[in-house]
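A single chain comes next, written as structure tokens; it is the form predicted on its own.
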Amino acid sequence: MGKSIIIIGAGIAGLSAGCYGQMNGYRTQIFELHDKPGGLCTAWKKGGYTFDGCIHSVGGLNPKFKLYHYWNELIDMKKLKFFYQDTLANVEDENGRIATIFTDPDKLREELISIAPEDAKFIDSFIKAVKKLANFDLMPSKPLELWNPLDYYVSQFRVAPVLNHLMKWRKSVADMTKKFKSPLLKYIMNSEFFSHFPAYFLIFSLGHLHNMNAGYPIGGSLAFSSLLEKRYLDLGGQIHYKAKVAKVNVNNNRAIGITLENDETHDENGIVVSAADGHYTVFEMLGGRYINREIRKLYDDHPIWPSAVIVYLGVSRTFDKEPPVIELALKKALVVDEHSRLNRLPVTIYNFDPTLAPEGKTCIRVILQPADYRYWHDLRNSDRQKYKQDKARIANEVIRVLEQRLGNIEDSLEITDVVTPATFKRYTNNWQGSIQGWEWLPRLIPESMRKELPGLRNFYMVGQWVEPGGGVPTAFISGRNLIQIICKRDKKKFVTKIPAKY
């Protein structure tokens, strides 16, 4: 082997640069604070119940997509069930009126335009978005950092026919529906997950399920990041769990190795990758020392994702008729804590992963987004028997809704378990609780954040803190774009192609 890479968190991010490094002669070594792979795209089992804590679904499962081929370098796609969606969600108003959104285009059309004829000019122009990008490839064939002049004069012709559509649903959902006349469509439209996104999000979302290539995973995100663990072991990776870091060891501005909270050192003298929380690698280990104004900014004033609380219940009952996505509006808000109070609820009912419960059982998720982090936080160390019960107050409340919805809850509940920011802060270190990094701002391009930082050399950082947005395709194509970046430094020939042991 090589040149050793010392990576900080064994996320998608992690996993996909390990994994990549050692196809490419490098020697790696992950370290990881927790006991499991996959950071925030994991799950954990309670009750015969697997809870799962991340994905919604996975795009780059058709092959006429880069994604596709990308993700096949290192899992057998073939290999692995998805569920499709049919529908991105059933929204319910107040009233019990209910919507469809179907990820078909022309079935969504014909549901919006009954619901909202008088906005049937913005229905039609947004349908027609969808099927114009729903077959548009975004993903690059290289890394923004290595395109040259001609890279970017190519792109143009690449982009220009789609090019009026970015521009026009560059802005947020909020932003485009202000003008609707039928309040019923606008309340459907302005879901909390997409509001954190360009409209354009949306829209490539609904046309990529519709095309499939998007879906979930069957077995969640803890057994689809177990691949990649698989993967980077077999490729002769080593993992250490329980292991934080603590610290990037230094030397003449020239990182060299970390330390472990256990004052472990392990100084390889090599490459050192933070796929770990941003903030906590710029502040923390690297103790503030290699910032400039640009960086300062962005964590003073960039907006990120904010934190949640989860509730999870375990039911011994079915819900063969329901559809897998639910959005319930609240005649009565409900209190998450101090600063957040919301209107409706998001309630996923894992009906189509019969992995996850024991037979005739089912897995349902509610989550209450956005969460006051500091709250939370402070609150679990301050009094956590008031913690506990603000904790069960919440859990209490969502039962009492999804009993009136769906009925037979109550007498049905075997098991309940309650995630709020503190317990992500303490599973995977991310700041203030963050589920998905920086949100991605309203525009026509992603922001592109640098992966290293001024005056260190021989570091970078990858995932959801150098790439807006997040989510599991844009940390694994993190990954993979940065050892690209160090094959090309060292003037090596970047290789995918060693074949799967699986």
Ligand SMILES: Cc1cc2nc3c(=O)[nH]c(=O)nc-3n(C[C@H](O)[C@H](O)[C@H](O)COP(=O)(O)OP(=O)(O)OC[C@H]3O[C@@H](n4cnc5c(N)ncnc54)[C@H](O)[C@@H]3O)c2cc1C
Given for the second form:
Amino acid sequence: MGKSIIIIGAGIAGLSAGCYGQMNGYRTQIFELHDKPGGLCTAWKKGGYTFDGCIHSVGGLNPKFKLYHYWNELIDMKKLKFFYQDTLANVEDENGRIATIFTDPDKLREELISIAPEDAKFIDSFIKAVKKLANFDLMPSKPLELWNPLDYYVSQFRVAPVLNHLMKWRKSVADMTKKFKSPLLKYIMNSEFFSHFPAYFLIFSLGHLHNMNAGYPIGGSLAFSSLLEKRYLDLGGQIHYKAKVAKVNVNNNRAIGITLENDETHDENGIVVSAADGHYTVFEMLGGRYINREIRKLYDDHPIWPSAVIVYLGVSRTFDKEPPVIELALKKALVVDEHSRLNRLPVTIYNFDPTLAPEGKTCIRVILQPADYRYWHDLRNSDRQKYKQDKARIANEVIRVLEQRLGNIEDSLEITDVVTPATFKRYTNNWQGSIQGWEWLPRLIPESMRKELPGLRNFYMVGQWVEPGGGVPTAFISGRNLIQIICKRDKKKFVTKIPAKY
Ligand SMILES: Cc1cc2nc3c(=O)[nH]c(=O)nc-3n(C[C@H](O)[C@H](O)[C@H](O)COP(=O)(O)OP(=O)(O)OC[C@H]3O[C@@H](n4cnc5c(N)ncnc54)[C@H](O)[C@@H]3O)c2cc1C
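Now that the form predicted on its own has been shown, please provide the structure of the form predicted in complex with the named molecule.
Zooming out: every chain and molecule, the one shown earlier first.
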């Protein structure tokens, strides 16, 4: 029997590490606090509707890119159906003017030039970058931890054709738009979601949506993560649900196993991998004993992807003429909590996934971000009544705005659900209810994040807390990479069916 690996967390990273561990002859077990797989990549049912908790779009759907072949090792990609968006969003300003952010660069150019001919020079160079980066495969062929000097040398040539674009567009979208002549163009490009990220993130997103390398899996996020769970179980892996890990057991600075919250101990003397929240892992499960200045500074200073309040509505009508995503301007700011106010409302109308609602009915999701973790966590603990009232207040406000824009919302409303930062913490244990780990900011990417902790042997971390920017594909690759690293250390050939060119 192979060496044992205990994995903490059945999110995408934990399931990926589990699958590749099994495929490579390790004996793995996953301990998960919730009763379902997927972690943040989830969904739930309420009153006949399935409310999706995660994926707008997931990357790696086009066989021209390495990621597709990696997914395909675990999931039969040809059997899945995806919805490929031809628009990123329809952005509406407060005067009701609409701009469509097409994913097709030529259509986008036409749209933006018609709105802001005075910014044509910028628009043309932006579109040129979208076309160029759309075909660039970012994914290295092996984990950076296993790179040798030759890999670094070769990578310069790989990146060279797009380097000028990566350098030019590394500032944030907000900075990029500062010099625009047209205030309307500035408004359109500065969506709530993309505004403070490096501009190349927006450029890559548009390009990869257009070339069908990114899309939404029909059936939703839980259906998608359940495919990884199934593959893991088929490979002989074991998942223990409702099993919260309280402590990583250490002997002589070597991880040997775990203790659950109910005091059950599993000391297998193999490897321990945390695919769970980073802060909880480092400071609770390991009591903060294995850190250095870099790690301390990371957790003290580096911004994390904020939490959110999300309003879900189940309505007994369809929206055949509406686009999937509308970003609405609010005449009056929506107060989310003491520290968060929003002027724009991103609305997803799930008219593209008939599996989520009964025929003739539709799910709507509105993400209100940022939301203040401390406020919602403390309120839930101290005053459950007020917590519920606050959730209802926000839902009512969202319903009012949607009634004005879409009509016939109140009368067709069947179900409402509201999740808060406290919900994210309870169901996934993510630090401060963060929905994607570390923020991926210009010049703030903590390159030195490592999967190991100083002074501790036999222990690794994977997932969004060791891969800045987070995301479903990143978590998946993080688990895959780790097993490659472990195989290398154990002097085993990593089992993969992927041709060498990938
Ligand atoms: C609203 C929303 C929209 C998103 N949209 C996208 C998108 O469009 N595209 C995209 O790529 N990404 C998206 N993401 C981000 C993406 O979901 C995450 O970055 C990714 O799923 C993180 O995976 P992970 O495995 O690293 O972590 P997690 O999903 O957090 O998994 C960690 C797992 O560990 C478990 N756990 C934690 N502590 C313990 C413990 N002590 N004991 C046992 N188990 C424990 C948790 O319950 C969880 O199952 C979105 C997220 C949200 C919330």
